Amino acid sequence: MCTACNTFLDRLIDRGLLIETGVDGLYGRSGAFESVIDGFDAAISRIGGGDGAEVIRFPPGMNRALFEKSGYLKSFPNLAGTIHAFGGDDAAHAGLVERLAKGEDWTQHQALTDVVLAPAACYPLYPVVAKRGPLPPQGRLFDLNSYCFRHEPSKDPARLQMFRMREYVRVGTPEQVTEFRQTWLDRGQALVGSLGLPFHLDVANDPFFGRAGRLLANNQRDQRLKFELLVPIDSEEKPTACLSFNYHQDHFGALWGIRTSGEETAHTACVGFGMERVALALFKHHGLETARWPDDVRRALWG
């Protein structure tokens, strides 16, 4: 036992859950860690996995210009990530490698490739959608699981900088959207009852940037647009997002043209579950070692 370990992310590196890097927010896990995220991925399956969704995977890296299009960059600048390379010629490498040996800033001919980090696992979803023409009456459903990024490093281990994101997103009328993110507000609160974690639910808001992203989150909230499952992690007093459930009207049927079979515009809505952030919270409530965790909870999660 770690006696020096004064918080849980130093309990948590000490007993190898997570491996550190030497960045804040970025870290390696175990394959006892690893085992718990695949249970409770097992879990969201056994629950939503008889709704018909249709499964799309997409790599952590998005089209540069959908996401510039998307919008992003106007309401979260500060959590883009952006990925560069190197494009210069023999003497602009040479002058590369000295400047690395010196451990002067070696990044003067990195350019900005055509590929960004996603920050959440449905930013790719919404062209692929439009491309396909109007949608069929009873709307369309995707199951979509992916590594996203947001530039927040934290010594909070609940806050990560690179994180996996499982999401239901269900296109079509407000009816049918609303319809499915009620379902899955009753669906969550039952999912992390049964692995016996403390939590509420709450209206929430994005974090917008600077002031008019003030007036966005107020307006956000003022609305019910948003509503979080937290759980104490890191602290009691701020407790953790570790489910999101998001009714975004017409906002991305609009920006990309999604049409209902009526012609109309579509709406669009979607439940986040954050797969460490979970289990996180299992590791803190449960403590350390799974064989140790409650017998409904190893049933929850793994049968």
The other form holds:
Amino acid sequence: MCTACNTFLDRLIDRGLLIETGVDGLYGRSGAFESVIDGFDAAISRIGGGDGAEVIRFPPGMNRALFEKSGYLKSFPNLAGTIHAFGGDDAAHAGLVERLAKGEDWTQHQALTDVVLAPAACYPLYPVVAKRGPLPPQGRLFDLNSYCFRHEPSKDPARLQMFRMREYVRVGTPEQVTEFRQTWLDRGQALVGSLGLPFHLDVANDPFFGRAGRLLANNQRDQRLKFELLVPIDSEEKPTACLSFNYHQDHFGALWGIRTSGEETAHTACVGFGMERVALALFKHHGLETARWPDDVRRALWG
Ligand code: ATP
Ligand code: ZN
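Now show me the form predicted together with adenosine-5'-triphosphate; what you just gave was the form predicted alone.
Up next: the whole complex, starting with the chain shown before.
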């Protein structure tokens, strides 16, 4: 038993479920942790798998030009992660090695690459959909899963810098898209209920940056565009968003030029599952040993 384990994070590390890297919000995961992620992933597929979604797996890096166009830097400049690489010559390299050895700033010749880290699984999708031309009459449905990056270092194990997000994304008419979101609001609650977790739903807003961002956040709340399914993990007072249900209206449709079969601007919605957050919620509420979890919870995960 760990005597210095004061927090949930300490206990997770002490048990080897998370492996420290020296950076807050960046952890290795054990086999036991991953088996919970796999079980939850399979449980999502058991519910959504019959809908005929097209499966696409993007890498965690996305095209920087498309990221720049997406507007992410307008709303969340503080969270974005960009990838740089050395672009200098021999002399610059010698300087780099020297400064590194002295513990000085070595980044002088680091230049932006064409790749940034995806902030959400669905960001690379919209331009791909637009490129295919007008939607079929039934619209489109996608199944995504990607590692995502957000620069929000924290001691809260549920606020990671790199984490996995599974998503279903619906693209179509306003009716098709709002029906999809309602279906997943119902399914999401049933799913999390089957895992024996306490939860509630609430309207939410994204953490838009700055003073102008406050306006966007208020608008998002007032129009009930985002719902979150919250589970207490780090604290009872501030429960954690484990699933999100987002209705973007025609925002991405207009930005990327996605048209319905009736030549209207397409609407989009997505449901996002925070894979690590759900796993952490399960460890928090059922204990650190999966073998001792309630039978019905184990069945919901692993059949
Ligand atoms: P929060 O309000 O907690 O910052 P969010 O509203 O920014 O979360 P979304 O942008 O809706 O989250 O992301 C979709 C899902 O990804 C969330 O419901 C959550 O489960 C998960 N997620 C978001 N940020 C993190 C993070 N830093 N660490 C782990 N999971 C995350
Ligand atoms: Zn999304």
